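As structure tokens, one chain now follows by itself in the form predicted alone.
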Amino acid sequence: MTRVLVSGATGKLGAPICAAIAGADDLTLAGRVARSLAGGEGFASVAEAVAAAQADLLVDVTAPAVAEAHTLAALAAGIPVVLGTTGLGEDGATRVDAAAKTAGVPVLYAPNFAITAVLMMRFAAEAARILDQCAIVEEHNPAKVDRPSGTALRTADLVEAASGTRPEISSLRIEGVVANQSVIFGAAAQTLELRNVTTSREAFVPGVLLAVRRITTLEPGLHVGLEHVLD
């Protein structure tokens, strides 16, 4: 049984992740971490949880301002991390990669856990090898802190690597939206649009469980994108 800590456990994504882990036959919810759980049925900090819970793995779905610190705290204890909090940044990614290699464990940083979103990014990279005119439109709810989203930035990286041209990104924050993205390619008298629509945060849970179950197949260091464990 893999013992999993979930940081951000009381959030809109953390709560269904906790429920799914608790209900899985091969996983154990080792502890829930959130500031609101101080003195209650959980831990107020990742450092406290790591010291007390004897966990095999940390899942972090908190906020950009604290995700790196949470990841480094787990790595210092030799615990692999599935990181779903976007906004890590290039410098943060470098620090996490170095810490993970020093600890000898992997970190899987997934800008998006939805399987359909991962496929959208894969198809976008394939299209970009042929179509070099591209734009990205990402839509999230107003509570989304980082802008552009991690998914949009990851898609732009993949498109740029394939075509040599970085696409323009437009970010919309609209009530009623969970997480949508369109990747639009243009050519003479024709367009191609790849669109991912997420109607509930439950869409992210299967990808999280996939990452939890397969992260130990990865080499030590930082790995960006759920595609590393998808195939």
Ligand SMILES: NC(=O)c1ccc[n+]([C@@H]2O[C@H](COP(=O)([O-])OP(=O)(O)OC[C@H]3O[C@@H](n4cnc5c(N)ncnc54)[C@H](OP(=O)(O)O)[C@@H]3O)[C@@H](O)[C@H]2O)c1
Given for the second form:
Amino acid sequence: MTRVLVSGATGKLGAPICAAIAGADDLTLAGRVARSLAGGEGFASVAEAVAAAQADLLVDVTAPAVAEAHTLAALAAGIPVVLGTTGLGEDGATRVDAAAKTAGVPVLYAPNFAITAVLMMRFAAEAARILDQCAIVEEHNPAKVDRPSGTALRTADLVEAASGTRPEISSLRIEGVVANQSVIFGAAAQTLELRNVTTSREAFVPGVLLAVRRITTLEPGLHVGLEHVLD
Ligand SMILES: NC(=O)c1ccc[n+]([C@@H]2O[C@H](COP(=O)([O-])OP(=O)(O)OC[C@H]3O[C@@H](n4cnc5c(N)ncnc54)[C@H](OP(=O)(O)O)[C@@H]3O)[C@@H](O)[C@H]2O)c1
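Please supply the coordinates for the form predicted together with the ligand, as a counterpart to the form predicted alone shown previously.
Every component of the complex follows; first up is the chain already shown.
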């Protein structure tokens, strides 16, 4: 049984993750972190949780302002981290990578756990090898804190690495949307549009479980993208 700590446990993404872990035969919910659970059913922070609960790994789906501190607290206790909170940034990524290497455990930062989004990014990288004009349009609900989305930034990195040109990103915030993205390529008299649509946060849960089950196959340090455990 792998004992999983979930921070952001009461959130729109964290709640279905907790339910899926609790319902899985090979996983057990080691603890739940959210400020609203403090002093009762859970812990206010990861630092508190790792001191009190026995956990084999952490899943963090909280908020950009606190995710790095949560990740570093788990790493200080030698616990691998599946990080789904977006907005880590380059400096944060450098610090997390160093801490993970010092701890000798992996961190998997997945800007998007939806399998269709991961495939969209993979196909975009492939198209960018041939088509160098590209633009990204990402759509999320207005509650999303970071802008552009982690998925858009990751897609732009992949397209730039393949084509040498960084695509423009447009960020739309629309009520009712969960997380959608189009990657649009243009050439003379033709366009190619790759579009990923998610209709509920249930879309992310299978990818989270995949990451939880396979993260320990990764080397110590920071790995960006669910593709590291997909194939
Ligand atoms: N990687 C992906 O595929 C993916 C998909 C969807 C969303 N996300 C990201 O996941 C994150 C969460 O999204 P969501 O929609 O679930 O947000 P949400 O509904 O606002 O939930 C946030 C959760 O984090 C907890 N939290 C917030 N600040 C905290 C703090 N300082 N200390 C401890 N717990 C804290 C909240 O509980 P309390 O308020 O009680 O503390 C709540 O449980 C966001 O960064 C979002 O962009 C990633």
